[in-house]
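In structure tokens, one chain follows: the form predicted on its own.
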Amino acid sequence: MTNLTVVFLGTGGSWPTPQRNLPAIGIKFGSEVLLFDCGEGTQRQIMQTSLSFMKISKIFITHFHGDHFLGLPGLIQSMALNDRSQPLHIYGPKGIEDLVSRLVSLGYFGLTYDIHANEVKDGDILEFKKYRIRVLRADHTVPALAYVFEERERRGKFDRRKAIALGVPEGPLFGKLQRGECIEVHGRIIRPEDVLGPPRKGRKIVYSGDTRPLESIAEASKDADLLIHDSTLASDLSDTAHEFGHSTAKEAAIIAKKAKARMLALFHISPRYAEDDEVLEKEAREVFENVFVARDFMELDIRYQN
């Protein structure tokens, strides 16, 4: 079983406040750290959590408004100053290659590792050993993306009674079958599928980035363990939210309800709610019960449901 933890590094939008830094989400999957957006000051936020910026293997940028990427130059340079040798992969919309090229040329410093910039678009699926990242279009005022983290299916549950009925003695051979290995018992080959139930779904996390409400994000969030959705303003300012390419807290809740998500995190909170964000959670909870306003340094373990 691989531990999966979401760390909210920055939960505000537009500019930082004493209560909230700019957008950044860390996902710790086993020993690997994935970073989604990197607002100004993200590296210092990381230092106040359980994460290590040296463990970040991949960074996913949603769009090129400054509050979502201006933390990259400092983070890149700090990695070099700490003698990083592992490559870093940065993903983002069209223009990410040029952006990264410019960022690594700022000031006088030398890179100690390779950086690979990767342009992605709506519909792309990035396949990795234990998970995949699906890329979606977001509806913002500039080209923008949303991302879906999907853990691969796990093996089915081990049926001890079936194994014993097939003559498998309790002990190390049980473990081999559970790890997906074939074994031989009295000249007979026992396969894992003989004693394992159907594959079980992996965990799923959706990060909308900045977006107006979209049916496609609701569809992609189906049965998500956690939906982190733009909730910049309350419903009394819905026209303003839409004008600037954002959603209200209530609209985020409607998306979560349609998706039958397990949890909803209200994210990208406007500075106007710096002192009091209760109105956002209140209006969202009228639509979707399992909701909370994300706050800097929250850490959330995503557990298996089956």
Second form
Protein chains: 2
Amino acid sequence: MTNLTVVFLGTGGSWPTPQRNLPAIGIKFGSEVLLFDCGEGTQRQIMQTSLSFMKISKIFITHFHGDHFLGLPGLIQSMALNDRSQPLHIYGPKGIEDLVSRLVSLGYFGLTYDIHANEVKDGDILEFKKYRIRVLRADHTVPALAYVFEERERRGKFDRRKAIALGVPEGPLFGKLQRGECIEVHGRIIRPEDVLGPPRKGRKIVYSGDTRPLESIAEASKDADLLIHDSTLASDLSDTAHEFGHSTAKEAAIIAKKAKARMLALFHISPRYAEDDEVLEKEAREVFENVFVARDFMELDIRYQN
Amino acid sequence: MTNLTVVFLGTGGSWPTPQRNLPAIGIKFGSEVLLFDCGEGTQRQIMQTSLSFMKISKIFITHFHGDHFLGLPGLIQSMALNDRSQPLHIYGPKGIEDLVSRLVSLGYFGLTYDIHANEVKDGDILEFKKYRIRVLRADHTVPALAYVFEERERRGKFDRRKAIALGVPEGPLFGKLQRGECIEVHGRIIRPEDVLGPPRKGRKIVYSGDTRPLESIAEASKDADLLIHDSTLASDLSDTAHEFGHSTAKEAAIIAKKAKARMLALFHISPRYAEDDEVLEKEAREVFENVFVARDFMELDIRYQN
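Instead of the form predicted on its own shown above, give the structure for the form predicted together with a further copy of the same chain, please.
Below is the whole assembly, all chains and molecules, this chain first.
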């Protein structure tokens, strides 16, 4: 089993507060680190967690408001100052190539590695060896995306009794079947599918970025292990939330409920709740039970449901 | 008397550590805040001190290495999000106009106030109502500046006995003379210079930026109340310091001693001393007694010496 950990690096929005830095989420999957958004100060937030900023392989930017990307140039430069050699992949909406080329040309600075900036759009599916990233349109004041991290399907459960009934002796042959290899017992071939249950779905994490509530995000979040959703304001300020292209905590909870998500993290908390964010959790919990307000440096292990 | 406070906002260099953010120094003079350098994360550092980021009137950038200016775009944007209307002045080496115009054109964002970017060079003296800023060349790997903050001369000491001898009655007329106004006593004009001693020099703070030790900085720091000097490395790494255009703690102390400065702050501390910076203070103190290693969030009131 590959360890999957979500690390909240910055959980505020617009401008930082002493309590919350600007949006950034690390997903540690095995030895790889994926970064979603990169507000100013993210490199230093990373240094205060179990993550290594040198292990970041891919960065996904939701949109081009400064609070979501102004940590990129410093992070890119620190990677170079620490002699990074492996390439870095940065994904984002239309314009990401131009933005990245502007960011790396600020001031005196030399890259020690390649950066590949990749424009992605609604409906794109980026396939990697052990996971895929689905790209969704978000509904914000400027072009914006949401991202879905989906671990690939795992092999089905090993049926120990079935294996014994087929004459497989306990021991190393069990492991071979579990790893998907065929074996031979008394001249007979036994295939993994003879003793493994149906493939089990992988773990799923959804990050909405900045967005009004969207049915399409609810659909894409179906049975997600964790939905990290825009929850900038409480419902008494729903007009303001609407005006600035954000969701209320209650609206985030309704999306989580529709999606039958396993857990909801309220994210992109307005500076106005710096001292007291309980109101957000309270109104969300009336709609969806398994909810928490994300706080900087929270680390969450995502385990298999099946 | 105008209060003068130095606030160390970020005291590290190159990349941040959990202990130190990137270079930034606030000088609070009365109700005005001057900012010297602005590493990534400076706006959030400010929020954790007695300073208000909205009160910053002028920003002085020493050079265009990312650790000294990448906090500008976020700070500029947060000022706009908080409806700043008064203009902001940014000073720096040749290229500052171009840099600022690039920084404000990153991503979606609208300014609510004017930014005036001003190129300054060695020898320039910027005159303001209550202080002046002298600009000096620093000696770094790229074009770099040092800045001297000099409070204007104050009126001389009020000679109470002389005033009484001249027939001035104790009371409000004393205050008028102290404020520089002429008064009339029994038909005779008494001028402030009759009862005030010679003008007293204002307070002086020098910030070297990133630099090799320079005689010219020592001269400009003569009798400074505070010299904030590059002290990236200890003397066992003086070759590295030289190679990268920095000073050792000992070299900083020699400059302070030559200048007969009142106090030396070791600044721009390399990440390698994150856990233990005592070595720097120790080697500097062998040369210059009144020295300390600057740490993030230190606030220092600068009082009159005379």
